[in-house]
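The chain below stands alone and is given as structure tokens, in the form predicted alone.
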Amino acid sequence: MKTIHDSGSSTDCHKASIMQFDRAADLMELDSALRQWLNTSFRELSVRIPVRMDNGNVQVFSGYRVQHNNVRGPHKGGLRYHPDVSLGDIRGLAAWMTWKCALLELPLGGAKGGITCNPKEMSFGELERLTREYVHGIGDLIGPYKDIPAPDVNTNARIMGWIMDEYSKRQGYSPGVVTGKPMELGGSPGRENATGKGVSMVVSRWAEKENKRLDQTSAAVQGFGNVGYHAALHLSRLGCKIVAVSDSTGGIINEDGLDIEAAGRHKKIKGSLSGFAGGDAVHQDEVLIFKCDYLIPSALQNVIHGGTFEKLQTRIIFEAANGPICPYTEPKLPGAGITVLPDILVNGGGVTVSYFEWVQNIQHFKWKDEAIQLELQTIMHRAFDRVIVLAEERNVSYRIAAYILAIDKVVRAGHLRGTYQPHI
């Protein structure tokens, strides 16, 4: 198994969950039976995933989904396709969907699931085939009242759209089986833009509580997937300007400020930010320790660490992607004068949308994009608002005062239902 250290050269999101967790729950002085419950994950499989390749070999993948908990409403989570997916990843992305979820007073629990694979090494074929062997490995799990996978790393609408078919197949037609589907196939509006959109939402309301326009701000994005790339767009669109991107084939840079929507539109043609025009080009990790207000990881995790930290040219850090900053490395930041806005607040967007999707599915009844946008604002300021309030209340970090919150959601529900009754 990978472990977490200081130097960022590798990572497990389910020590980094944690240790996060265990933060909180020392102020919250949770007694061990309790942190056990919350701690392990409800259920975990492992499936092998035989698929036939293009050139006629068969190749066997390793697939997961976990189940982290579901006293508070069915399992939601993403699915992420990368080389580089564990089991402890899994599990740590899983436990971060349920404190999620809760902060953000959804009715819904925590999962993950992942592929081991290279889907930039794969035909369209080729993933078509893994994703519907991999929905015959876990559908017995699966189910739009047992757990919804939405997109995550490297996946995306249409990919989502072969896990419905393949499991309508068995069970019926079930578009609330997964979210973040084509519209065609009951996706929601504003959904493949929600976690960027959210991200945004999320700085503004940041900018506006430190009393600053922003368009008197700049800001820094690494990862130009959909969550940096919408989240960029929009808070360039509203006066933000944005001073560097990255994805990984390296980054661009452009003190004057980045012109996001050519930067997007190049990589749709090229693949990659590789010879955008519009600024210099930069190795991907000068983009993290490049000057500016805002600093916007949106990739992977593990990304800022021992060997960044000190460089970093920013005073607040908003975790768009799940886990970015080492937790070896985060007691450091408040010393070095870094406020960091967590990831379970400011990439909730994306899950938030999926639960509207997946109401809608159920009513069998299309929302307009203008009630979502609505709706979507009101739970992301209404979560910054408790967190920012609480964290003054207490005098702990944003990422305390987001667990504090969301952990006593989970624990309150777990009593009601007597999933987890209190020792009296």
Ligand code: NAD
Given for the second form:
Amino acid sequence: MKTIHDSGSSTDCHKASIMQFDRAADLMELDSALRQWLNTSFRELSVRIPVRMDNGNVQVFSGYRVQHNNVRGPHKGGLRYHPDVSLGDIRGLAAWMTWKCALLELPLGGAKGGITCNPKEMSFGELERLTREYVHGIGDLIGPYKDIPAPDVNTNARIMGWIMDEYSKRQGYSPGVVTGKPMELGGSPGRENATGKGVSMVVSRWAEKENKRLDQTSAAVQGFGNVGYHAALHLSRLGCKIVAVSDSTGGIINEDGLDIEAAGRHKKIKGSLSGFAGGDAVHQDEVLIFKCDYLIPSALQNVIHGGTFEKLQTRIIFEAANGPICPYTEPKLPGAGITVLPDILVNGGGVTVSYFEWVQNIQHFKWKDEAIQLELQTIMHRAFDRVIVLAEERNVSYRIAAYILAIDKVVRAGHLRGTYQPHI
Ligand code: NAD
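The structure above corresponds to the form predicted alone; please give the structure of the form predicted in complex with the named molecule next.
Below, the chain from earlier opens the complete complex, with every other chain and molecule after it.
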């Protein structure tokens, strides 16, 4: 069964994205019709996905694809597998993709997808059948020039390969329908670690701005998946002392610095950080409040809230995850001496290299890794510098500055295309 504009629940990511948008829109004095156009999804699809489980029973899952805005290019956004996935969250995550792509000046719009499931309790075969059936459900919406999914929480290159295969069976060979694919199927050099690498580029640019060497700094990283692991690894290679890391099973702290490569090897073999001997084991929530210069939440949304923010022992938060700070708590952070570098800037490295992958697929040409790293750095630094300059000029937070830059680009494109023309 498919329903367009399923009501969905208004959960944190959706609320957070609206509250953040409104703060910038107020300063920009946007009129109400423009706000409505920018602040609601273009299209929302909800699908039911029947899957034959290994025990012979059929289980029916709920899946979503939300397209927020495509005035600057095809919709683009990750696919999340998690028990808490809801239409409301996917809505907010889709809007953040629009603002992220605009801020980074990538010719792409915003979208997000998700399936409410617990992939940790599913076999490889069940995940493959789930993914293929989901592509069957959303197949009319996606395509290389329509909407291009990518990995997000609990999805990976293997799953992207199944999406490419299922779509290509119907439409002909179409590597550009999805990014984050295995290299053998048209994936790009540098995509797997791109988000974490981008995070490390933003952190090191910030350290430069503060006239600090990275080997004089320390960081705590919450989440040790694709983003958290690669962010921690690249920062440690640049000299930053990683004093705490965590995953959903627990945290590890070491004031002298953790060996991130060893922690990564441990996680690969054991499936979690639990039991890693390179530091002291703590509850995962302790990592968020561990003393450090830079806190890098890299797991899920809404983890810094009224119950945690007063215990924070950091000066700067780099939002590597999407929406890790509760929007009601954020206004209190400056008073506590805490600065926030926003997600739509900090974790933009992933979609940037996804864009490079898409371009390579369309060109049927492979770029070299060095070219990708150089372009990634150019785009991340340019966006960072613009955010810093505008925030200082307008005396606003870095998040509001990032939103103003992004909204302005979308509004201009809408105006020029005639999609949204305020004055005729
Ligand atoms: P992932 O599934 O690879 O990793 C998530 C990690 O978070 C896992 O290590 C998990 O154990 C951990 N985690 C979950 N709950 C936790 C808790 N309570 N405490 C500590 N750790 C916890 O996902 P990912 O791709 O790394 O995505 C992480 C975040 O980054 C998400 O917000 C996602 O939307 C965002 N993001 C991802 C990409 C990408 O390219 N993958 C790009 C941009 C933004």
